[in-house]
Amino acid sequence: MKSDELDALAEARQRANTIPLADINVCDLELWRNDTKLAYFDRLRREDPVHLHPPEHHRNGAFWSVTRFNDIVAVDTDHETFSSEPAITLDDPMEDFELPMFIAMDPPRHDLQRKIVQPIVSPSNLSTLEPLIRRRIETTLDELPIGETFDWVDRVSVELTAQMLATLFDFPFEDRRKLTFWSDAATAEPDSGMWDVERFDEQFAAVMTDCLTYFTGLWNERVNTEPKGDLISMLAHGEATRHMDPQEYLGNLILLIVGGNDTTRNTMSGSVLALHQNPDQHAKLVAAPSLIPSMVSETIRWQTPLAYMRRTATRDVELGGKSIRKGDKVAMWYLSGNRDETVIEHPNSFIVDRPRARHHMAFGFGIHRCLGNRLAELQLKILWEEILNRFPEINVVGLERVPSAFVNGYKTMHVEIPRRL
């Protein structure tokens, strides 16, 4: 780490150890452009677990940070208490354009739309998949420039990342640039330079408009043949999704296209930030390749790709001495739990052997748990299995993260390969 970013880690975390708690601001995209952050979450879990902050902090108004292991588990596998309607980010539906999503939903509406997609990642799916992934790594790095500049973000996760969700569409392939810039909006804060934050509402409405005229041309398609194996065609065919409203369709689309993006393609970027910030860790991962799946699993944890997921309580609650009330929004802060020293050992160091690396709540608990987490392990297996008969060593040269306090991620990150073996 070079010494500006020490100095500037150093300067946030005496702020984040002096400021007044009530001043924490956590949603600040500041703390998440420079990667400030942890400091702050740090402070959180020693001093006031179960944070209120005031409405200022966010522009939807006031909401609780739970930020230790447990007490994140134990809002997470509570859904009667801890509703996921209406939104699972701290952001409320946009009130002429909503977007209904079964993460969104409660049981029984929640496992039946849940139901209808998860064939795409059963275990005989998967494994039908595994060829067509190897493949595709393989080409892509074999593609890659030695010894130049070049943006992994692009190259790798990205490319990789659209192909896989342009495949479970069944999405014309040439388009597939389309999917990574609807998930982007999709998550995209409106400071955060993608939009014009006067017109956010008309500008998110807008592409969103476009991504669902799109897809409703595959939906008429899929609709009227046999069912097949895409995503499309199964929330066409399914009992609980075919008579879906235009909006719910599109929220689905959405939440599928994000999960397939954004959670993947920033952990495939944060394996490699990860390695050579460790040169200890990556030299032992060369060693013994067999350690890949664990490393696979300590980079999902030390990454943490979506930081946060809201709930919203049903009744008035009490947790960690604090009372909540009912309506009350509580992000769970899946990042801060995966850094909790209680629960965690050595939770700030990267470990490519660590013991019940599994161990961590990247993947979320209860009935929201990511539905492709397996299909996510499997394609950074594979990558990591290809990049190791291929690269001595994949040096970050520079990057910028991406101002989400939702998406934990890289805009780009610019590496040089020196040579190939």
Second form
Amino acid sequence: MKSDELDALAEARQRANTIPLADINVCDLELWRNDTKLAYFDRLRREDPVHLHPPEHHRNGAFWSVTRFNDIVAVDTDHETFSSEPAITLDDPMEDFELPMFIAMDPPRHDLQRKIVQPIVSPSNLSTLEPLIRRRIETTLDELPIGETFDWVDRVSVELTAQMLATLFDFPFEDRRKLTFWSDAATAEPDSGMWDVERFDEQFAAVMTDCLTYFTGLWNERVNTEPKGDLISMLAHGEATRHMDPQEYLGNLILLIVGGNDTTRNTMSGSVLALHQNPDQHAKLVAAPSLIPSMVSETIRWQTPLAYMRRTATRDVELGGKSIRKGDKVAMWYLSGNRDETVIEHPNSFIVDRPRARHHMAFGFGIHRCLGNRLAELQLKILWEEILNRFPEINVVGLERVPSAFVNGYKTMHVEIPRRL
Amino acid sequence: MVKITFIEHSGVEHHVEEKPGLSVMEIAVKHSIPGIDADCGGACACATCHVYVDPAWMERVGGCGNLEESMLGFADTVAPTSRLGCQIQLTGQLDGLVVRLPKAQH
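Since we've got the form predicted on its own here, give me the form predicted in complex with its partner chain too.
To see the whole picture, the full complex is given below, headed by that same chain.
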């Protein structure tokens, strides 16, 4: 880290450790923009691991922050007490523009819809996809400039995830960046810079409606042909999904687009940053490429690209000595659980050969556990196999973070590759 | 000590002896049996310790709990003999248990 970054970190830790607990707002976008959020989560885990935030900490009102690993597991695995309806982020659904999606449903509806799309990530389908993923990664890496600065997010992370999504949806390949745009739009905060804050609802609905219009064309094409292996065909022919109304189709599309986009994209960028910041770990990986799968799991933990999921209490319940009331919102901060020193040794270190690296909570636990986790791991694994075949180092020269407490990621990451192997 | 046999999808067998009281998942992790990931560490929360119980042992091992059944519902290639290894405790009663492993954990 550079000395000005270290100064900022020291100052943030000082502030995190001294302000009154009641003033800690982990949804303050500034903490995510300048990457000081971890200091606040450290304090909450230590002093108030099940913490109630006042209504003024979020535009949709009061919420609980659960920050310890084991408390999060307890919430995530008790889907009867902690419902995923009506939403899995702290934002409540818009009244006149609801987007039902199976991640924000409870059983039995959740189970029925999830099972319709599950085959897309079956082990046999992943084996089929593997050569295609590798070819695309090889091409993308071979086209990168040497000895000049470029944006890794745009040239690699966004490009590869957009290509992957286009394939999974059998979506017109030349239009694939539309998927990235819709994904970004779906998760962008009203005050992220993407929207006119005053006209957020209207603008959001307009962009999402464009997305629905485009995908309705694809639905109509697929529903009238034999079922095949892409996501739209699966939804159009699936027993539990073929009668969805347009908003529910759109909701599930957004779920699948965001699920396959933000997550893998930001982990791809995060892996470059983590290995740049930890040259000893990079050297270890170069010396033993068999560590790649372990490094991938470690990066997913270290990055935790979706920082939290929200649940809503269906009854009064005790958690960590606190009384959560029926109807209360509960944010499970996976990002914090993945830094819980009582469960994960040296949680703030990035260790490519960490024992039991798979034991992290970035995919969530319980019935809503990430559907595409194996596909994400496969993409990351192949990316690093091919990077190690080509580039002795990738230097990060600057980055800008996404201003969001939900998507923990990078807007841009400027890098330089000095030479090829 | 109680005995358990893990049979990998490829047919490779691992014969292990352990003190009673550990779960099938914990034994697999302790003895580095390939094909058990155990991501969640035994909370019945990830379905990556999926095993097929040998039919001869099904009755003694018993069926799934509610959460286990939900989790297995999202695993690949589930059969009537599917269980999560973390939910089976190896006791004296199960001395000699045989479990098979799926091609991949989901």
